[in-house]
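Just one chain follows, in the form predicted alone, and it is written as structure tokens.
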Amino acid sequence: MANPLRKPEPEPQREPNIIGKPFRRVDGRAKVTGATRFADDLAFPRMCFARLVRSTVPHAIIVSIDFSEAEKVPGYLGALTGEEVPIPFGILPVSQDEHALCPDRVRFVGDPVVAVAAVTEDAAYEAALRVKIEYAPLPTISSVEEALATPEPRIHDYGDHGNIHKVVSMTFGEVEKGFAEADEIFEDVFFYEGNTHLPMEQHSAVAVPEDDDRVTLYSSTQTPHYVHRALSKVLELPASRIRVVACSNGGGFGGKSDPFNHEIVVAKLALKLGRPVKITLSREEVFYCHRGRHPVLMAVKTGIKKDGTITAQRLRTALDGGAYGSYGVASTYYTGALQTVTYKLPAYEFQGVRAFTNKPPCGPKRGHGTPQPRFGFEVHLDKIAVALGKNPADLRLGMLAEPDTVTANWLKIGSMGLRQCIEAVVAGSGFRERWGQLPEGRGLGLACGSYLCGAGLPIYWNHMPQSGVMLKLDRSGGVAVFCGESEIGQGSDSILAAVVAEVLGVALGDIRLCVADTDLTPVDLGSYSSRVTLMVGNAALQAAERARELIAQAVSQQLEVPQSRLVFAERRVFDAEEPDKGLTFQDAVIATEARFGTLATTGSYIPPRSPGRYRGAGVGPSPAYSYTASVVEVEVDPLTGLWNPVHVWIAHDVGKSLNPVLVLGQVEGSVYMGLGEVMMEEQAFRRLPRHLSNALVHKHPSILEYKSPTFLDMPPVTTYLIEDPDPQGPFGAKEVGQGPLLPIMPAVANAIWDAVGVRVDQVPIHPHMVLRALEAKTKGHEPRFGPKRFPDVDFGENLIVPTPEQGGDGKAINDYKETLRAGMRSASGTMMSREEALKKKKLGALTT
């Protein structure tokens, strides 16, 4: 039998049939007709319903729980308390600090304490209302400043110290020397308020018990693999007895990336009661689940030469993390990691702190830790451009990071299309001619951004693939594709199907998908960090190429045609020189199965290793980085402070558009979300009066009160897709899910400056802030609204890391070049193993 792992022979060049062209989503018809089944649509025989009883106080000891009244509700089946699920869990191995139900203490208003089950949803709701819980209050911490000043009592008994979860302090290169060499030093303080995801679908989960202590969980999750891991730990069951199926997801944006209390609760209740259990959170409960954008206070100090060259930068960030760890350690690092991949920073210092507070926990929301510092950096650069008398576009174009370089903090930049992005939006908007020249009340703002195309390392570090794909080729001509990826609305199912169909030359209708099922599909780590297109795409590409290689061998023998002349297209396998000479794809599969037996192939993806070797280097590396530039035009009423976006021009370096329509949808969705964050969205909190318990509660726990843009708030959007294929991506593709969000918020702030000459250095930008800055301007004060100072934080001793420009750790670069794992490519773009890659590199035949 032929070796299915051998390198496929190159197919003759042909025009792509699917890739790069608009095509209908494979789940489109089901979505628009209502046929798609979300978690809350599922029903099973004897299914009952669960409700969570949540804390009404922000910080307290649980004194007693009384079920006597709840038990009187008709249809009441039973309850669950924290004593029955005592094992903690969490998404990161360093933050296993949550419980399915609080066993002894609550840490925010909304923390789940009890679960009750009943035969109907109404009965469960009524029983939950009748559960009586007595609390002994503890002091409430409401801000980073309070956390710094209140080491006791601790919200958690772990963390760097007191109520500080994480402290990060790193210096790359000679920062003080860089400041000394600067012609001018610029310093600013910024604040970015937290906000939440607001998905259309609330969280929902259904657990179905089976024989022999088995349970299947259907959930609206972005990370079925990590939910599976958490269930195994908390339920104390072997992973083989737990099955997790990620249902079609009605919006996630990061908010469904954690394992959640309710998922574990229904699984435990299903095992306890011996019947299926469903829970669907109310909209208010989704606000208390949160895991949204961290509120971040930032201080930026930058040394600049008169020609606009940056000599050094120091960034300090303070994150309000809420009550639990979630992705917080990673989020803290992310607030500093990606500052270096857009502009040249020869010397860079980053110091970050994340505090625990008695609020719903923060975590990953679209952009995961990067929109906040990007807002600060891009507004900071705009101020520098004004002070130096430079056009903001020219300032940025003069300091761009270079492609195929290593940054000061040891991130490897591959392709870099930011220059083309800036030039596209500047030309489209007339920025050079119109900036600073529009009538009072009208202005233009420019900003840029960059984002990951998948994280370089998995959450639990190991040497296994981050994504796997398996194909089964059927005698009918169909292809079944198995993959653990989660479709959360971004179109990942369509991209998975398109990659396989393109390589095998079949139609999208010939592909049958089985995704996000831990029993049936290979592991994929989830839909987060914009990893799916690149990582799943590469795994699918490898699996499809291996299948094509097997079919080519069989068809080549049957037709007596060299494999190198075979073309896979239009559901046929034929001779490139004699197109009439060939087989239908179905007949080709039959011939191959007759020769080799049942046809199934696999593909997997492991990212190339990062050159960074310091503690913390695991956050920030990516196989590739996407880039975005945007110009926003606004109109501002100086009498009221009201402002509105008039037009948005945005250009995104996507590498290669696998489906331009999907890419445009993702870009414009980012514009919408960005405008929401800068105009109105905020997850803010207030204290109740002392006679009402002095609790710290959410200001807006409903869609009625939590404001987000409507169609009437959306301006025209002009989108430019910049294609500079990256060799790390499938067919050259890079991410588009999160990067286009980043420049919108600072571009608006910069446009308001151009319109009325005032700065609002925080998000969201409310009309009263513009008015306050205008009042300060008329009084001759600084025309600015925003935070005044950064809190005093003891960051401890810096980790000093030499930069590549200093020589640094020469061995690290050599290691990087010599130990790239799976993900290395031959000149033809074919995936190969590490051993193959190293062998070919020695022969000089490898391009990376």
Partner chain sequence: MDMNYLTTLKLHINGEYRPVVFATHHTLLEVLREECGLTGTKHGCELGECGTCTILVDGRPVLSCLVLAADMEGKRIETVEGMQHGNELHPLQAAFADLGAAQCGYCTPGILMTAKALIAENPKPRPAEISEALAGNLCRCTGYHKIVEGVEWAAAKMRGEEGTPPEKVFYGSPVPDPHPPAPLSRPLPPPSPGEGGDR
The other form holds:
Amino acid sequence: MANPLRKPEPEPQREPNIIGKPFRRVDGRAKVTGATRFADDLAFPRMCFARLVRSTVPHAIIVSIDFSEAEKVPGYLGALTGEEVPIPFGILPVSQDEHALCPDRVRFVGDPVVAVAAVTEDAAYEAALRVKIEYAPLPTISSVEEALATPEPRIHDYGDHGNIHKVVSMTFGEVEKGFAEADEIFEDVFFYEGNTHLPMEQHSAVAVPEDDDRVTLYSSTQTPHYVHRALSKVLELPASRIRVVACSNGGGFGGKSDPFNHEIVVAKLALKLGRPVKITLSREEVFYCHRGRHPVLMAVKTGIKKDGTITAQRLRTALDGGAYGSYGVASTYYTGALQTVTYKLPAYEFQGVRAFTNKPPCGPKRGHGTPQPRFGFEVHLDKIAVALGKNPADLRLGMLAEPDTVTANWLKIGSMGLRQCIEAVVAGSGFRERWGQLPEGRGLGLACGSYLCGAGLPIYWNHMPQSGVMLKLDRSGGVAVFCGESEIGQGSDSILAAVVAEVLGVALGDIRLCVADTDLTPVDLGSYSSRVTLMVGNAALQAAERARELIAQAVSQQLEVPQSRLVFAERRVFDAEEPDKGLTFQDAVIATEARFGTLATTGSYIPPRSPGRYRGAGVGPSPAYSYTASVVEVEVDPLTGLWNPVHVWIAHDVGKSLNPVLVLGQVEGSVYMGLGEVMMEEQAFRRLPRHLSNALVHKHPSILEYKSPTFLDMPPVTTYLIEDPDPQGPFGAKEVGQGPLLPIMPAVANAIWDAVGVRVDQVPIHPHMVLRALEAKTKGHEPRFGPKRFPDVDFGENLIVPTPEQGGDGKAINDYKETLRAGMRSASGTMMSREEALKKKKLGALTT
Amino acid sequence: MLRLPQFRYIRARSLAEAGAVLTGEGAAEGEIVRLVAGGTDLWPNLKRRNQKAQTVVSVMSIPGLSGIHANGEVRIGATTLLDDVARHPAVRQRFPAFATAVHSISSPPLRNMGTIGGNLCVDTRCTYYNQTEEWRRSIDYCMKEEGTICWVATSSPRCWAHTASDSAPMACALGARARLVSAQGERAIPVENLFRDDGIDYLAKRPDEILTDLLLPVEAASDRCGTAFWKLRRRGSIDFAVLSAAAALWTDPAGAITRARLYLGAVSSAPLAVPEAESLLVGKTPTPDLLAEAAKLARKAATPMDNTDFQTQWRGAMVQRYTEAALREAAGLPVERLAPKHELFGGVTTAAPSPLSG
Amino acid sequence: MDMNYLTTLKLHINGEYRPVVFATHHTLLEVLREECGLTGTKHGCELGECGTCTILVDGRPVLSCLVLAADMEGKRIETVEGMQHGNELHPLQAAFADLGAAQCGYCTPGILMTAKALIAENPKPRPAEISEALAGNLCRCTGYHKIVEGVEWAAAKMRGEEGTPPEKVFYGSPVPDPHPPAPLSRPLPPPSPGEGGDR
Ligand SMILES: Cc1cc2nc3c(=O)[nH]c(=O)nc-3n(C[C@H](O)[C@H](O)[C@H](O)COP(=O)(O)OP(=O)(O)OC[C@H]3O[C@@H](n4cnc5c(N)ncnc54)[C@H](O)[C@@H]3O)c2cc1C
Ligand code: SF4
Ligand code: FES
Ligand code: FES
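Structure of the form predicted in complex with the partner chain, please, following the form predicted alone?
Next comes the full complex, this chain leading.
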């Protein structure tokens, strides 16, 4: 057999047939006919139903559990308690702090304590209501401030100290010198309330037992691979005995990227009861799964020259993490990581803290950790522009980070289309002429953003590919594509199919996909971090190019045409110089199969290594960064504070649109979600008067009271797709799923200022806030509504990392643990096992 | 899926049959028997276990209970669907503000299911109450059901759950009447007498009485009567009112107000009349200043509580703004700044073109 | 289960009669999905708050999570599974698939049914009317515009009109000239971008 790893011969240049065209998504038909099978649509013979009994108290020791009433419910089959699933799990190796069912202690209202199974879902619910659990209450914590003030009792017995989960602090370059050199210093404090994904589909999972030690889990998960790992760990079964199939997700947005209690519970129950078990969460429970946007308090200080050059910036963030780690350590780093990729920051200091609180755990939601500081930064810049008497667009255009550079915190920027983005929305909205000129009550605001195209490092430290794709071709002429990627609505199936079809010159209909099945498909880490298009796309590209190479060799021999002249297009392989001379694709595959035997190729993708070498450098690097700019026009009623968005202009640098319709959909969906966050969405909690109750509950875990915009709340959107192809992306493509959300919230806040001259330094912007700020303005006070101060936090000693400009090598100069860590970080690829690492308590290899 | 508990279900074929179940053996033995019409209020309440029922009697198959009859006064049968009410030409022409109010209820599919009778009898609401069984356990319930404390006002001896009906304040403002039928006979009462200012016992009717009709009076359809309904809610659809203002102003040919009726929704447990404002208005010409003055009185009368969306204080301020807007619209004065917001947040303005006026 | 609490009915679904036995307290949503195997109808709250479960009963959109199947005697029920003609997609389905109006596709069945009822009543709905009709259906993926475009386009098809949607529906708006004319000396009146402008 020919060496498929030989570098493929270049194909003669041809126009793409599929890439860049608005083709119908490959799952489009199934989705409009109701044929798509979501997890809750599955049914198996003898299937029974589970329900979790969740804690009704925010923080307590479990005293006793009484099943006697539950057992009387007709159809009751059995229960599962924490004792039966004692092994902890969690998405990050450093925070394995969750249990499938709480063994001894509950940490928030909604924490699962036991599971019951019954023949029908009705009976499972009735039985769950009848389980009696007695608790011994513990003091509760509901905010970062409380966590700082209350080190004991600890919600977890790990973390940096007390109820502080994580503290990070680092300095890149000479920040104090930068401030000293500045003409002006600006300081602001911002608050961003937490909010949640609210996918329309409630999480659901079905476990089917096979043999005596084998189980298959069908689940609405964005990350089947991580669920697989967690299951193997908690069930104490070899991963080879567990199969995880991710069904199409009815929306994810980051909310289905952790391994969840209910997934482990049904797998365990299926093995225990010897029959399929389904669980579908209620809407209320989805709010308890959460993993949404962290509430973040931020303080930002910037030194700037009169000409608009930033000399230094310091950012402090305080994250309210909820009751578990989840992705939180990564989220904490993310609140500081991407400040540097939009505008030049020669010196930058970042200090972040994440606290444990007795609320559902926060995690990654669209934009993971970056929308909060982005909101702060972009509103802060707007204030700076006004103070310096500059147009906000010009201020930004004057300080853009450069393409193909390395930032102060050692992120490598490749293509950078932010300039075109800003120019597009500024021209489209008439920003230059209309900003500051509209009548009272109307205003325009501009903001920008940038996001990753996949994280540079996997969540658990390893040297294997982040994405794998396998192709099987045979005499049918069809191409079967196997990949672990999971479709959550973003169109990843279509991208995978399109890349393969494009390279092989076949039609989308010739592709048969098999995805997100840990038994059958090569590992892909999952649909998070905007990684799929770039990473799966590149892996698919490699697999397809290898297949093309084999076919080209066979066809070249058969037709006696030099390989370099062969074109793959229109389901044929033919001579570029004599197009009639060729084979159908099917005949070409037959020739290849005859020559080389059974045909399969693989492709893998590992991101390039990033130059950062300091502790924490794992969060932020990406093969490429997407860029977005947006202008929002609002109208504000000064009598009531009610405001609404009138129009949104948005330009997104996507590198290259693989399918522009899908790209537009992601942009518009992001605009919608961003507007939801700034207009109304909040995951809010309430305490009852303490002398009467220990309650600390979600204010409104319902889709009615957690407000999300309807058709009638969505303004018109003008979308410009900017294509600045990035060499790292397949066909030059970059991400579009998350980035376009980032500028929306600050653009709105800036527009409200333009409309009525007040600042609301907080998200969401409720009408009473606008009104209060207007009242303050009338009284001659600061025309502002927002947080007053950032709490006192001991951030410890900052890591000092010299910047590239200072001639640094990417390492910190004062990391005493560095030597110990070297084993894990060395380029040679040696690494400790996770157990070893845990043993040595050097828990650093993490990212998303 | 959140499911209904098991219950005995009876689709009554006549008022007598429904009445018999309501007062029948089961009920006598302490069984909870509930009426259902469209079920858009009862089913969610049963699913969340807010309310309980061993037997449910549907009134939807009772002949003659649905339909709109317009001869002089307009009679709307209790099981008439909200959408049919909002679209009915007689309702739209003679009682445009009532059509607006009904059109503002919930969302389009819900208006194809909910009935006018059910809307008038809809349960009161509170963010401590409209929650699942498990959630309510986590606050140890509240006074409205199982518990002892009202979490909205912990020393209060009463429940402050707010009236949720959008048709009710408007029907009150128009001076509409409700017809109630039971085994004991029937009676027609002014709509405002159907309600009690109590979050728990919010209806003044007896449990065995069935609401059969809503009667909209001729007087309110006259050219001399201006009406308006303004609703505040977060989104353009789906949401309940967090505040509504319903106004009807009758003027004499000289333009002086001869009669004024002003009712507020969602700021107390029953539609709230503002007699102080009414008496201020009567006998005077509706100038902007006068209406603004009346709106201030409305603000004083209202006690918005922290049991729904939006910040409570701000809602208080909005009582004045929305009342003023409603009064101005009823008086035929222009409503300037608020209008576009109202359209967005209420989706129901009569000033801007809507499917109702179009 | 106690026989007193069971109902036997012949349901009329998508033009076919289907005898079904079910627990009387089960909603139409539950019976469609669990007894009839028609899982195309989805659910997101079961409390009437999201619109995901919308189906048609006698041609009107209703929320199947708040309808008892026991009340369906003599009613005509339509679900997404009944939309296509033979193997051919309904114009609404085709438009949704082609314009990206279905991303995760979870809200899609409910929205398709609502849109179908709208077009039956109003063959030429304006965008504002489409939004008004669909205001009870939440979607978290699309930002709604592709859905409105999909309904408009499908309605045009159903009226027998030829043609395709404008380019920007597929490719975004043309990127404007970055160098606009010099700023005007006096402020422009605010534009009204909503009308006839970009969606
Ligand atoms: C998401 C959502 C949003 C909503 N938004 C709004 C809103 O904006 N505004 C609003 O006003 N409502 C709203 N509602 C509540 C409800 O849908 C409406 O009030 C509807 O009109 C209730 O009518 P129904 O026929 O469905 O009532 P049902 O649920 O059938 O009955 C409601 C109550 O009235 C009693 N009842 C019904 N008919 C009679 C009768 N003839 N005689 C005596 N008692 C009777 C029942 O026993 C029950 O207690 C909303 C509901 C939901 C789920
Ligand atoms: S007002 Fe008080 S008693 Fe009434 S429902 Fe609300 S919390 Fe309960
Ligand atoms: S499932 Fe949400 S409205 Fe029916
Ligand atoms: S397409 Fe995902 S919710 Fe609408």
